[in-house]
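Encoded as structure tokens, the following chain is the form predicted on its own, with no partner shown.
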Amino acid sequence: MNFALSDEQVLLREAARGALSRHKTVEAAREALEDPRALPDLWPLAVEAGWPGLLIGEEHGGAGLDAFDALLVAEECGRVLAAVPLLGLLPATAILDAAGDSSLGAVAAGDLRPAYVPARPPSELEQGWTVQPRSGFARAEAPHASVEGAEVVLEGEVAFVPDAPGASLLVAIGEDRDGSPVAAAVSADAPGLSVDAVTRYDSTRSLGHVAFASARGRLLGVGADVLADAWYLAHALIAAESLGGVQTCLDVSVAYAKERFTFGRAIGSYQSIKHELTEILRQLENARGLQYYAGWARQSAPDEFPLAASAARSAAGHALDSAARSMINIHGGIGATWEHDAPLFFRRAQLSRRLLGGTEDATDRVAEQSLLAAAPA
């Protein structure tokens, strides 16, 4: 297979960052330390650049594109720190997208901004539907839904939803009695639903807590395969975003590590320096080919897709982990003070490596998926 971009996905790739490049992302992250109100509105961009619809058919009004496409806009995003709610938008208009529903329209024109509230799909340790808790490491029970007719009603709560502080639409997962998955789209002033807005470590992030009190909300008709998608979806596109904030690191040290004298020589080229910032590069390039991998997969090779985005999640994770903490090594003092960006990349690093059920369960998906391919029938 040939994973070269075509010239239509090196244009998307150049057109995004020319569109981010309007605005001083990193330097808003570091002022919304003290102040969140600093960070811009970038829903606008996301509206201009059409990337509401980027998963959305054209006959809806999108650009009908796959997740290939969509991980290369993020991977943008990434790399400068930017707060364009991907990350909820994209999961939510997919399981939208496969179920015809009526908003689409609006949601690709930007008129409607939904927010995808994530579900752990079934395991071999654990059967049912779960979400994220507000704390503990044992994770929840998925919301508790009772379809009535064209409607769903929603008992229950989600913490750290990305992206839900603001957005118009809620796609939510729940379970019914016998502990089937049900979608359903809930309006954000739907009475019974509260959405509890809260910030973690880096302050780019929007995230919410969200219950469900008696929430009513359209049912989606669609199939646990579509939710599960949703959700290895998601994964891909954090790993995407990881991948961006690695490049950064990685270009940034090593202009430091050129420009940067001690003893009469540039540190880049004492062995230490050298084989660090050559292990990131190892990190990145293999966590590229696993995004890669996975953004083929969904549409090529569905059977593959969970294993693959699972597989980026964990890789793209740790590497900017490292980056981040090699970023700090590398520019020695100034790199611990917020004087310098590292700082920030390492906090993006932290929590993007918990959300979603965090970089240990996409590790521990990995070892589920390769040791049921590898037992005996």
The other form holds:
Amino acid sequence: MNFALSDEQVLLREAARGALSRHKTVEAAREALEDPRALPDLWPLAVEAGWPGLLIGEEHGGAGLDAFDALLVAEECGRVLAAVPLLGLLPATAILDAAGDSSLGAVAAGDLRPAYVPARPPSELEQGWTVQPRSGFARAEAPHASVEGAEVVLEGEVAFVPDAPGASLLVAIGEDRDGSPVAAAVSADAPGLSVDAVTRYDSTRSLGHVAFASARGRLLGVGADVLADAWYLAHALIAAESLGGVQTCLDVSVAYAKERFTFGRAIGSYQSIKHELTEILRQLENARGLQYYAGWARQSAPDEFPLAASAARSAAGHALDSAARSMINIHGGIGATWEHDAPLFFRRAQLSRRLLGGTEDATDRVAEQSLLAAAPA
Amino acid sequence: MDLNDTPEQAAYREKVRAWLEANKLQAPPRSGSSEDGAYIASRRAWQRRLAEAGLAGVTWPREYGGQGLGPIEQVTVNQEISRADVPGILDVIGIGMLGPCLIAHGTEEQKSRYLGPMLHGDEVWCQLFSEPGAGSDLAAVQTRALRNGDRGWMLSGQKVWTTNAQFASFGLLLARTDPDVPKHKGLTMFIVPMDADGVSVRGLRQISGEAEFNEVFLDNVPLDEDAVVGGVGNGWATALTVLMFERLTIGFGSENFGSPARLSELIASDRAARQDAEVRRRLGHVITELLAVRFNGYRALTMLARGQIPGTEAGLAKVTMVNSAVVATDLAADVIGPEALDADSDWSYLISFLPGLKSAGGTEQILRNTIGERVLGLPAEPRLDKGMPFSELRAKEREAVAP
Ligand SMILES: Cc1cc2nc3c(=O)[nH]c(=O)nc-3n(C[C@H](O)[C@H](O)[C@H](O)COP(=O)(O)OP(=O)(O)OC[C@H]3O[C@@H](n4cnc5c(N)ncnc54)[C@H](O)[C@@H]3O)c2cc1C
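Now show me the form predicted together with the partner chain; what you just gave was the form predicted on its own.
Below is the whole assembly, all chains and molecules, this chain first.
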């Protein structure tokens, strides 16, 4: 039993923090609200730090690290709202690595930037692979895929794909006529592929509506388990990134609660403020325990990874939601203005909770995994 | 990051499992009434067997009959006991909280007299701390210990919420020995034989209808000089040791209060519930919280194994654990309907027990105050009792509420 970070993991985290600290990412997030071009391109930083190859095996030029390590990096990015395209990148590299794809060397070196086009694995209540629609409650069908030799032809649309704009390679999932998932690596310049860049509310999150009109890609020979794993990996990543945000909300709010005085006392001595802050801490610690669980499970207990990643997403998603609101509340009026960082974290929380199927879908998945463990459907 | 046993830990687990396998038929049922003398006797006998097999006081030093092992082995034993579906030790309060306090603060004579019988269930112990006027504000205890001429002490006062007092042989009691100094300073810890003259115990019925805790009246109870634990006037420090072990005992390894597996089985077997989005959402949230308790427990265990004490984190774990257990039992009862509240249902005891558990071992508000101040470094609560002699404080309090 050893459930603590190793020395190497602590170093990795410190290195990530150090690298990110050289950029004014939070200020950039504010400026980008008015001018999206103000966002610095952090891809070179990611490449220099070796993040593209984090989950790629050493034989393909990667670092061959675990999800656990990737989650620590995502957490650091989340702390400072850094627009590093990990959410698109890492699940894509996991699929490419499992497929032993020819692009791996170039991806690990940072010459190609892949983006994962998420598809949700079927569940007890919802058969079939589904994707995010542009609007509305019902999930959309995954693109239709037909395999032609070593190629796949895709037809359909996936909305709000993280980090798709500017990616050089899209790792997409379609359903073939039998309902089996098929993965394809589609080059950004493939005829029939279009990526319509959008931002919604959170200036740091690059999103794209990805449309396939008979777009062709390279067949990636992986099974449904690898594609489901990518989905849960994306959940674990957004959870880690959210947890990083919660940490900042807590740190900033605690500092303010010690220095802001009303009625002759620091507001942090008032119990409702003190207890609101301990509630952020409680949720933060819970999310951290689950992040460790997810990181550990992907490597050591893959059967539990869907449960662990979904629980991590559910906990961290709610934690960021409430921490961002608490940060605003604890700061009083200024917390609701652009003068303060609080709205940036609030915007991050509001968008994150609605991406990748939404936080509550992850909560449902926790229920489903527990029910399946208790009694198969 | 590794949740697996090392080869030594695996061998230890195997040994524990084998013993439980061979002996579990002698075990009493996991639950029974604490007012049923025969049931309690069977639990004491079972504790004796566990102790003889080295499965009680796992972390106690060897010289006091323990195994001298670490927290990981203790957790291994807990896991195997629950896997074997047998009850654990009866005297959790003694072995988990009071014994460790005696080990830390007791004299050699006290340790050799009391620890062995405590470990073997021959003498059960109770914690005589809370009073009608002192719970969260424990240092406000008013039970008085007066010098009894030149030999020993004379004890008078009242304790309350004393779990297990109805069958305990001894209690560890916090009393005031000097009212003329500030309240944390004038306290002393005593060992009280529950059959001493002047001790009377009256059961207090809880929500479930059972009386697991009691009022204890102390009417001129004579105590020998050697009843003092940890020195006269040093009662607060001694009490803090107990409270630290109490947090560890309650905070961790208690994910099972929420019965996540039982809850999932219940819903999985009820078709309508299983497909209901709202039921699933509630289930998903509560399982998430209980998983967090489990994995934060592993983090804390790692700290313990390295010799660090995760005291305040245990407080957060308690808050999460109790609240999610409430949510879990509420959900189970919503699925089952009124039948869940039948005295024989699997859920009714827990449903009745949990509201009190919110207070036991520190209320949520008190835990949040402590965590806010110790972990987050927030400014302290305002208080009016600092530095004031206890005797004057009572008068001030009365003044404050006088019409
Ligand atoms: C099942 C059970 C078993 C127990 N077993 C034992 C035992 O074996 N031995 C023993 O000694 N005791 C035992 N207790 C007692 C327990 O420790 C106390 O109930 C607990 O410490 C609370 O004290 P109190 O009941 O006096 O409530 P109070 O301290 O009077 O609290 C009343 C309310 O006021 C709130 N409050 C108090 N102070 C503050 C503050 N500063 N800020 C905000 N809110 C505040 C509390 O949170 C609570 O909601 C047991 C209790 C229960 C329920």
